[in-house]
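In the block that follows, a single chain appears as structure tokens, in the form predicted on its own.
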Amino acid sequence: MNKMKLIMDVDPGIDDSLALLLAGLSPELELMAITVVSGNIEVHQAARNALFAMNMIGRKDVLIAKGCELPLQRNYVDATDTHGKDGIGEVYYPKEDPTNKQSASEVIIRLLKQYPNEITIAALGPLSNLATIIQMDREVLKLAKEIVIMGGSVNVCGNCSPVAEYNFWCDPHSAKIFFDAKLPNLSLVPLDVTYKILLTPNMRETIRQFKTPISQYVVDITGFYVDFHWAQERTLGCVINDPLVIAYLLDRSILTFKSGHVAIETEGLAMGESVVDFRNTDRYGSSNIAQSVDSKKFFELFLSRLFHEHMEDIQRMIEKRMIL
């Protein structure tokens, strides 16, 4: 099997941690590196959380590299109100640090030059690391086979302002540098589609009943998330944004796309807003913007990869319409 070479640029984070599990447990993916950035939680704890997730599934082979500690210009505001003081639900507080001493930018540049046009980058946090690379060398990210971003909101409200999604709001200047670079083969997976990836109470209870270390981990880290969603918006369950990007890389039929030009607002009331122009995209350079999602396909894939030994139970719950 020709595996897809993958770099994940993340800020774990509850949903990032779930995305790491999905990638690490998918045999089609060669997870070459996890690069970490400050976002949901500051970069040092985020790196510990990434290592903890990889240890959970026996993937001690994956290189983990720390990147930017702060946004390029604005003051750093974490998302511990959403993800907990440790970034993963205030249950585990991982303390083991990755041993790799290379920076995230060094790792990404080295791998892209070593494997030109072969590596997919899944960027699931603020774009500080990728913007830093652009400032160092405007051409190197063009060596990526494709880059898929989880971020922004197009036709729905943001999750940290009326118009802005957290990743772009946290470091809007980096997001602007990134999209202004007009990179080829760029896809954006915004809140418009990730909002439809809701881990429901029935799904979470099904996972709890599996009683494995991974199932307990998923239940534990999402508990804080569930309480946040209820307190903020009276939603039962929790939206798990980031695994959708990994699922799309595994099954391209999960998302549909439309070409558009993305511009990022960096100041004022609309700071972090992703403004998408679907007209005359050839004039500007364009990105593929996700428009719709097959949430049933997503959850069938997500659950089967994380809990493959419980496929019979998963299918039974689906047939009974208890989880999908």
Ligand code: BDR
Contents of the next structure:
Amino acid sequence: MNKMKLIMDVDPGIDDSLALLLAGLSPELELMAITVVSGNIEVHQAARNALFAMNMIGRKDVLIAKGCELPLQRNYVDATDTHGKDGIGEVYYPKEDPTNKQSASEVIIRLLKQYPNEITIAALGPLSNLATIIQMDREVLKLAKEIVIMGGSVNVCGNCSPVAEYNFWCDPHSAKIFFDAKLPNLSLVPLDVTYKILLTPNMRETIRQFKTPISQYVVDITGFYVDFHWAQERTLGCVINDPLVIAYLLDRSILTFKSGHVAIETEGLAMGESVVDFRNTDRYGSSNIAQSVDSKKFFELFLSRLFHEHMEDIQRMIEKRMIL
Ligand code: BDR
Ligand code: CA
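Starting from the form predicted on its own above, please write out the structure of the form predicted together with the named molecule.
Every chain and every other molecule in the complex is listed next, the one we just looked at coming first.
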């Protein structure tokens, strides 16, 4: 099988951790590196969380490299209100630090030069690492085959302000550098579609009943997130944004897109807003913006990859309309 070479730039994070599981358990993907950035939680703890997720699925082979500790210009605001003080729902698992000493930017630049036009980058956190690379070398990210970003809110409210989504709000200056760089083959997966990826209480209970180490882990880390969703917006369950990017890489029919130009506001009331002009669709300087999502396909794929030994149960739950 010709595997898709993938680098994941992440800030785990509960939903980032789920995205890592999905990627690490998908044989179509060659996970070349996980690069980590401060976002939901500061980068050192985020790196431990990434390593824990990979250890959980027996993927000790994947390189984990730490990147930016802080946003480029603004004060760092983590999202521990959403993800817990340890970044993964206050489960306080024993944590091991990744041993690799190369930085995220060194790893990404080295791999892109080694495999020009072959690597997909999935960026699921603030864009500080990618903006740092652009500042070091304006051309090198153009060597990526494709870059898919989770971030922004286009026609829906943000989750940090009426107009801003966390990844762009946390480091708006990096997001601006990134979108101003006119990179080819960019796709944006904003809150407009990720809001529809709701892990419902029934799904979570079904996962709990599987009683495997992975199911226990998923149930453990999502508890805090569920409580946050209830307290914040009276939603039952939790929205798991980041794995949608990975699912789309595995099945392109999960999302539909429309081309548009993304500009990022860095100051004031609208700081972190992603302003999309759908009238401007130059190949360079425009992005594919996700418009609609097949959430049923997403969850079928997600559940079947994480809990393949329970495929029959998953199908029965779907037939009984207990889930999906
Ligand atoms: C994004 O921000 C983080 O809290 C999540 O991990 C996701 O990447 C959603 O706004
Ligand atoms: Ca994230």
